[in-house]
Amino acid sequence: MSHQSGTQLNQHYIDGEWTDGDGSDTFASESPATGETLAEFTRGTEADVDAALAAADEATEEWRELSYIDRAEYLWEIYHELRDRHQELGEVVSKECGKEISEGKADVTEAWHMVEWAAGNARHPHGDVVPSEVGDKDAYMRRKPRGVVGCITPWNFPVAIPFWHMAIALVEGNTVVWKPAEQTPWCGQIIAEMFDDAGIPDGVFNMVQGFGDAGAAITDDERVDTVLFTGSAEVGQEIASKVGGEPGKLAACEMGGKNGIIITEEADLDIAVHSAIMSSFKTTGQRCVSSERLIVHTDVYDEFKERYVEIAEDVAVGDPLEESTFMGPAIEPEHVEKIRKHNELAEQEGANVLVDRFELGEDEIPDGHEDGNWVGPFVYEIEYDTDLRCLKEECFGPHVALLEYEGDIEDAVEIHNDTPYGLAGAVISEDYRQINYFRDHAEIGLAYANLPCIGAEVHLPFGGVKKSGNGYPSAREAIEAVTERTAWTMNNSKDIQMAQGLSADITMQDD
């Protein structure tokens, strides 16, 4: 490998050449399990991002020049390595930002899972033949590469998420400017060095570390011809406003959301538990996709609840190391201030807390790792009411309301609706009716029948409506975002003719 994470600084990656770049300011990483520093990294600037905007532009006519085929061979060599080194990376993500092992190893598979799909389109039929109305005419549809794609990723998924970006963009002939996010630079790093160690060549593919600073460069500047985002709905907000109004230019956001299961008076409560808690707890709750409302029928909320309560007040938080354990720390200190706010809001708006493990006793937080951002979860039950913001805004969190409601299912997507988010849902019922209803009716891109409300398969779009999103930055639907269509038409004859009976004759002044 090119680096190593330790004491060594740790450097951008722009065209093809690993520098120190134009700023003297460093940051970071730090373990969210002990507050221990994992690696410390140049921080990018405008300069920085400039260098590396120029080196995409640059480079964009020799890559997109290069056939399907063998811009993907890059991707391969990436794949095999994602492959090979799947526990280390997956021990590397569970340091860096606190998931248990299993997700750690899980984001390293997604990513190749998603190399894998991007490089195998290769292969497979792009475009589409279409009947001209014109028998002596072929009429097709193609696409071309946009040009330079900036690439700004999150924190909960360090290695999926970038790939989810960045390897449909590079197959399909775009080069790449990527900001990590910097609470997981270290993530970022090793990524980096795979493609310099792929070869690939210089000024494709381009990584600036850094701050928010650095990835409004990259979003704001005209030679990004598209911004792909997944973050909070604040920057995708921002981004999608300031890049809308440029004339050519496509952000694809996918943002956050207030997630909900509705778990109806015909659920099997085995399944709507477990997967309550896995949609709740999971990443410590810090998915895009977590839930953070439980919509449970009258007839069935008792025993619900009860169950519910009961493995959330004693749930494994420990160690990201550990197999043992089900939520890790949270991010960030800051983040866990955030939790604080959102857990006292729900108090003061009314609340009855039936689970508050938010302060950890010491006899459950890891020996050496005092210093962790330790939280654990929150459950608390409240009535209904449109006005609550404790249902309206996005924790992130371990913070999970219980609302109790009365009659049909129409009745519980009313609820369910009633948040300015839109990302994912799901429905627990053994009535199909009532599962058909939900996929209808649900105001969400990510639905889901008698499962968590999590987990993403590569193959299908990801993202969401209203509030969580603008676009679907991942499989065959980032596609549209990186690239352009031609609606190619071509005359087979000596003659012209057109379609829907317009002449084609000339006539002169004299005629």
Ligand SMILES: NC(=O)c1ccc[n+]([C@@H]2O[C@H](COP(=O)([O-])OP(=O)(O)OC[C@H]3O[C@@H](n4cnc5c(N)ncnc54)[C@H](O)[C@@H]3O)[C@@H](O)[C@H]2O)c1
Contents of the next structure:
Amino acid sequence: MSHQSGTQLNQHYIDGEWTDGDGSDTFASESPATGETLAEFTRGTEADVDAALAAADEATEEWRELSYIDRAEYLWEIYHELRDRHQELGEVVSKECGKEISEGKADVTEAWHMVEWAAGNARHPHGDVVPSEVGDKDAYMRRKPRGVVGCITPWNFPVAIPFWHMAIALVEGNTVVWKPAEQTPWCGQIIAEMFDDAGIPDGVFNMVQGFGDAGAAITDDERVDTVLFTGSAEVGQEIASKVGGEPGKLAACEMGGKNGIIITEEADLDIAVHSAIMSSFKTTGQRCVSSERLIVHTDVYDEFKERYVEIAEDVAVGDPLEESTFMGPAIEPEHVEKIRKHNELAEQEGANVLVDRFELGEDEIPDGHEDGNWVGPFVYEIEYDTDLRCLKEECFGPHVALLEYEGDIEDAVEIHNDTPYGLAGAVISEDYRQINYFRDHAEIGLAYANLPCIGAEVHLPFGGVKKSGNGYPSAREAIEAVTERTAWTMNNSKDIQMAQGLSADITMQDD
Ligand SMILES: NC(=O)c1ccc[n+]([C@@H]2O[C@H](COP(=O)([O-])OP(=O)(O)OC[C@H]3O[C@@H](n4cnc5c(N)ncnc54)[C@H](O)[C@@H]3O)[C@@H](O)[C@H]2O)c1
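Mind giving me the form predicted together with this ligand, seeing as the form predicted alone was just shown?
Entire complex below, previous chain first.
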């Protein structure tokens, strides 16, 4: 088994074996905070994906024959490993994706919560007993696994999101081929070690390291029955249209957001400022639920702006492993460029820039971290206009627009809904009517009141509407995506009786 940082090459995990597979190419995991190489990995090719899918396909028959409870036993082993290796894996998350350490550890905690949910759910009822129109019939719904599930995950929750997908797919009786994000292969390596240590039967769990081409080889293969994808809208839409067009195949995709917080004239401004700062800058704005739009009533605009800007000017950017850090670096140099372009776009569209810490001062960058992908908050005010691209396109960074509105909650919600996305949002108000109006009219899957619009609990649905996805790859909803339902009706009498009064008489030609 290989499980190393440093120079040793880490492998794929296919059919219960660690393997270089095709082995024709390698890639590195690089620290976003220092630029140093953390570990080397073999890069997956179509041939590696083919081997993984063959193993997963072969393993489905025996795996689905096990009881839910026996399948869940393997997940309980992993639950204990996640807890035992909490500190170690949390630090790897921080090192590999640059999230500050409390977020790195929270990623691992969320993963074991999801494993707990999925494995615990194995002892809960699965399916429904339903009444029949005919007295002598039993009618009920049973679930069956779909078969092979392809899981494709993003870098920003490199431990939690894979378990949102895989824990449920596996307990429900599917086998899995997983491709971790290319930026966080070390987390992928440790998760695969956990499955290996748990003794999961060969072929049931397979991991292929690599890039988008390996991901596409999974989604395009006819042996895959369900694709679970979390990532950008561009890739998700491509997968949804490709896979959705194939009969018998299903894609559940969770994508990005252009999330907003409404701060009404009835807001408690302490809560408003605190919630907005967390939603804007936690994870350096690189959460799917990060807020890039703050929609603030004119009566409280000036006071809110002053207090928010004062914190944004000074919020601690630094080494993700230091507990005093609030924001770590951006994930990779290409992403720093993407954030730069979004900031420039806002300026071209007429932004009045209030905070520009995009290029941090030398004294703000921690010693020894000069080669990190550093960016700081960029905050601007702009007059709302439906044609502004900077208010519609996801930046996925600490890039925030302040929008002043007049009028009622209805006006604020109209601005809030004016994006192609529909993932998360929050309202800050002490007036329950305003809160309830937001709850009923905001076009989003995750709505918060008097809270940041970040944060998830695994037993709640997680997912968006519009361009943000179809709200499937989480908890209960994911079960729909990885199982097929069979409606069973069973006759308890000797006669055949039909619903809707349909005649069961067979009449003959001579009658
Ligand atoms: N809604 C959610 O639950 C949620 C959660 C986290 C992140 N996100 C979104 O994810 C994005 C950031 O993550 P990212 O940069 O890793 O996203 P990404 O779309 O670039 O990559 C996600 C995964 O898809 C793979 N991939 C890339 N091209 C592919 C292709 N053509 N076919 C198959 N797989 C392919 C990547 O290798 C990676 O594993 C943001 O837009 C963010 O909002 C959404």
